[in-house]
Amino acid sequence: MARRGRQALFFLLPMLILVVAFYILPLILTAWISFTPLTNWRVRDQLDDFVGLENYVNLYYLARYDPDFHKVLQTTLVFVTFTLFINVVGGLVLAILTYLIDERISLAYRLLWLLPRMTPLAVFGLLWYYFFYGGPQGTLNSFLLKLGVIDEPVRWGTDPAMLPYSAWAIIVFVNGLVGVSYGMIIFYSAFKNIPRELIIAARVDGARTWEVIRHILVPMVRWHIVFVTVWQLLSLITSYTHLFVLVQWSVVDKWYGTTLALYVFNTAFFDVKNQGFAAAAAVILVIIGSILGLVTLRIMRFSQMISPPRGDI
């Protein structure tokens, strides 16, 4: 049992060093950051001194009374519950619709759909930046002009009068697009490593379709369902990149496109380069979203399915 666990160890080791190193090592400093009054990145004189609970104390107030915050607040909950869906959910149906077509037109149309993944990041914001600019010339606004729909160009996403639906429509349709393709490899994958004497067999015993996917191909997948899902879900908590350019270039309304992972981003970088401030709100969306995690795993019941099966085999 010993050589056993040395073994694991001995495999191991090249991943636990590369988290020590690059997740909890920045974790530490990140939440020592947290109890100093550093500014402008003053490493020298700001770091050795101790603020105790003070940036907390100013999140807690900020959360409470801040209405510019409360849009973040609002803004990190549709967009990481409305895209999560999309990327699970979506991926799932791409997954399925792709592996019940011939192998060939598959194949085009789930490069097709890796293509905004693929895409560099300044060159995918810049597409929809012209898509939904607010003058005649944006792409939206000029197909709607001729097609008569409209009488006049609409600022998409910082219209106030369309907001905040426009903006978290906006926000959560462009990262949809970019995170629905990985759902739907990981799961066409795990498709393609299904028997293929289940399918036939359901389909000689007059199964259609639908009843493939509900009973073959959907729970043959559960376990990709649960990773996609947690995977997805820590990622949205913390991605900010397609939100940077969407709302520097004012796709969107600074407050409505920025989620908590962002402010965090532009507290520490942009704004008021407050970087105690910003790693107390880093700490804090650690905390949430590794709370979140756990409760994701407890609710798919990922311990039922970790659980070694009862009988004999």
Second form
Amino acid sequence: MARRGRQALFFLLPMLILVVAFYILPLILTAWISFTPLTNWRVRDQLDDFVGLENYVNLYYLARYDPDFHKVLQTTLVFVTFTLFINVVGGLVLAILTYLIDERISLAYRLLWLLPRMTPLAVFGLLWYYFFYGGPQGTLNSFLLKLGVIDEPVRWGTDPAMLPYSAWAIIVFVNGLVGVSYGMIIFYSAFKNIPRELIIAARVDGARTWEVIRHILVPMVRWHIVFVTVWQLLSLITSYTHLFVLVQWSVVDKWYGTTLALYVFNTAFFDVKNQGFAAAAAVILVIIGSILGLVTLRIMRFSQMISPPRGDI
Amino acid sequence: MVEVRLEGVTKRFGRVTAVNNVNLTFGDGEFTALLGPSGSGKSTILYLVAGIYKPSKGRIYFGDRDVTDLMPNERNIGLVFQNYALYPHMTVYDNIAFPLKLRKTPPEVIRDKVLEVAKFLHIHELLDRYPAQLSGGQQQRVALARALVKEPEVLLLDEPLSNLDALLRIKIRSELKRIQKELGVTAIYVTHDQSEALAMADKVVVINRGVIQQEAPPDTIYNEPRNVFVASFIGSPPANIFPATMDYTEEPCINLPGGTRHCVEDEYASVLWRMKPSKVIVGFRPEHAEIVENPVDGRPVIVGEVYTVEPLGRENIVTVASEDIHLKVITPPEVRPEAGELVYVAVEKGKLMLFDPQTEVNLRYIAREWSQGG
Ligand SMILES: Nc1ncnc2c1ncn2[C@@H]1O[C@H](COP(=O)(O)OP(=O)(O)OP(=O)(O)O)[C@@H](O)[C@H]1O
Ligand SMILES: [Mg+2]
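Structure of the form predicted in complex with the partner chain, given the form predicted alone:
Okay, now the whole complex, with that chain kicking things off.
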């Protein structure tokens, strides 16, 4: 057993070093900063100036009384839930469709869905900036105006009459478009690994397409579904780049387009540059993320899926 | 249950013709083995019968019913795959119950039927396990159970025993045969193992490159191969095949390698007289010849030098080189000549086979076709 322990250590060591260097150390640093009044990166005189739980207390009061912060929390919840749904279920649906159709069309189709992911962030942001632009020259507006669906241009993401739903719809839509290809690629390659005989066997047993999907395809990739769900959940909780562009260019309302992750970023680097406070919010975010990740694994009964190895080596 | 008929069936995959103009009848309740080398189109024929492939040309009938355009689930077939294709995420019970569930069978009926077929195949103690927790033989029986639980009219088996060890294979072989006869189901069994085909089947269909070579009971396939391919494919080791020239003075006589002559008197004589081929292809089975010290009158004899001797315990395989031809002879264990020794290979009377050099068809069959044609 000692030998196996040493073997395990040997294989894990490089990864452990990376994790410590790029995750654990920054995390400790962040936690540290969250107990300081650090603002405007005045590292020299503020980094060893402890204020105890002040940042956390501020955060608490903000969460309790600040209407904008309430919007951020709501937006985070809505954004993560719905985008996650699109990313996982949409990715699954796309993968099933591409799996069932002719290989050549399928390839083109998958590449098409990969475009949003391959497009540079700025270009992608610009695209949506034009698309949802509130003036008559915005793509969506001019299109709908021509069709006669609307009489005057609509400020899609910012018109108070349609908030918060329009802003939420836009951020979920745009991020879903980027994220859905991830699940699609993972699920598609998982489908490709299912032996063809299993599908044929199911057909011979009398399964229609829908039943093949339900009884064979989906259960056979359940591991991948868990993986994509957890992965996407965590990345949705922590990612903010697309939202940053959308908010910065006023495609969507500032508060109904800002999630907690973006809020942390803005607080630390952009708006008020209050790093101590941002660090406290970041620590809370990491805690929430860890808990949600574990809960998801629990709900999806991850441990039951790890079958004991067949050999002993 | 039902007779399966293929009429002029051709299946192409792009430029590859996997099955070429096949006419075949699988008798009602019969056990037919489809035998052929790898890539010969055996699985393709099976999948055509199953409805997984649609023929490029031709029709397929179950009895009077034209099933050519029916989906697999409309054909009432059971299919066992080469690698079993058990659903890895389902227990044995769920695997067997799956076809019934899809048919919306009531749960109590499903339970009864699954238990019944599981008992029948001695796997009723494994119902809670997953396929990965079973041995090869057990998996094979689960696959069989899944095929049988539907009470199919036609049972299709694609090399179901190829993953098993020799002992288990022989055991399951007889079990399978028993089950098939008990149920009276029409069975088509794909294999490239000839001993399996000969031992199990009522009828053997030999196929090569998508073309049927011979369709006959095992005895006939073995004793009277229709052409050179069948002769050289069946038997272990397979038949010795070599070309020889003929002369026709008083009788049709074959000039055998090593300088001996054999004059044909049996049923080949008449066809030889009529065709007068200047060359023939000669064949005989290694087990139909012996090594002798003195040539005996009347028996075809070939002179040669012992090349190698392979002792196999119960018998020896002696390879004799005569001119540039290598002949294999099976001898009893005590007959073990030295390499380099000069010997006579004597072929049993009536066991010499002659084939037409152009078409490679057994001349005996040509003779029969003539006598039938008048
Ligand atoms: N789906 C397919 N697409 C293209 N070619 C195919 C396909 N299926 C079979 N073939 C070709 O058709 C021929 C017959 O294949 P088949 O699977 O019927 O052989 P087989 O007799 O079952 O061989 P084996 O004993 O190796 O299983 C082969 O040349 C094979 O390459
Ligand atoms: Mg095959």
